[in-house]
Amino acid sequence: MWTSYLPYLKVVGVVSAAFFVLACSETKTEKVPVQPEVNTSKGIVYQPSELAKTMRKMYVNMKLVNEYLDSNQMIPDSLLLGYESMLTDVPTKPKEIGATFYGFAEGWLLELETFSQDRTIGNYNSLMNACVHCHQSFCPGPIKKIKRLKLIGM
């Protein structure tokens, strides 16, 4: 008896699934902007800019460099490569980036080159100071974290 309703149930199932998929996809595009603010309580996922990703990579790698230096181990070259992209990465707020930022970025890259050639605690701390100087003008949030990366024992 119920088999006579089977074709209708299939159609209802397919139509319901189509409405569900469409409803979900429309909800996502309306609720998640390209650069949302961090707000996990409302389910919004933060999508960092290219420059933010580079800075996060830089922090993680410099933390490792810190650990290698602190334990007198050889620092892998891979931790010191790939930061030139900060000169071309798209920032979170492009209108706030200008010549001053690029000056800081180029200064940091010069400090990185100095550190790469002579991997001392003093040169590493100079590299961290270059980070702090830039972040005093742009995006001051991570300054405390950066300062904690400095090493004593120059």
Ligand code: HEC
The other form holds:
Amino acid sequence: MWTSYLPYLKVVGVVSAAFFVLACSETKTEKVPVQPEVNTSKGIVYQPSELAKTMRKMYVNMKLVNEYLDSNQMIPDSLLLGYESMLTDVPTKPKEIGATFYGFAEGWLLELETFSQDRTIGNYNSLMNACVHCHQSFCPGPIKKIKRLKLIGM
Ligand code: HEC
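Just the form predicted on its own so far, so send over the form predicted in complex with ligand HEC.
Entire complex below, previous chain first.
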């Protein structure tokens, strides 16, 4: 019977929800309310916000950009497009997103433009610094991970 999997699925749901809470927080003790989506056929399912999805795409694509740059290969333009949605994406905690967020976002998009025009390691690292700057105010959890995207040897 599929229902025998239910307790297991609940555990998976709670674990991934807990992981998600940690995504933006630095300390494991910080308490952030979570609203997991409840899906009766599959137990509790964590749904990342639109902004979180865009961020994941940015992270994965920047990792590829890093590899192309590091091995002196042409960077496909597709990896540098489609991030303007960060200005309109619904975040996990809309109340925490305000004018400062949009300032950082516009700044980041300008750095992206600069890097697109002139794809140097220096411009790439500035772009990664711009990720970190916004994260220092809004989402400190992934900062270490983002810093590892930077390249040495300018
Ligand atoms: C303008 C501010 C801003 C900039 C710039 C920014 N981020 Fe984010 N990032 C956020 C916020 C806010 C969240 C939380 C999103 C949510 O939970 O809705 C986030 C979440 C994330 C996450 C976690 C996503 C998840 O699974 O929950 C990763 C990874 C991430 N960002 C990587 C990056 C990388 C890499 C860059 C640069 C290429 C970047 N971010 C630039 C604000 C920013």
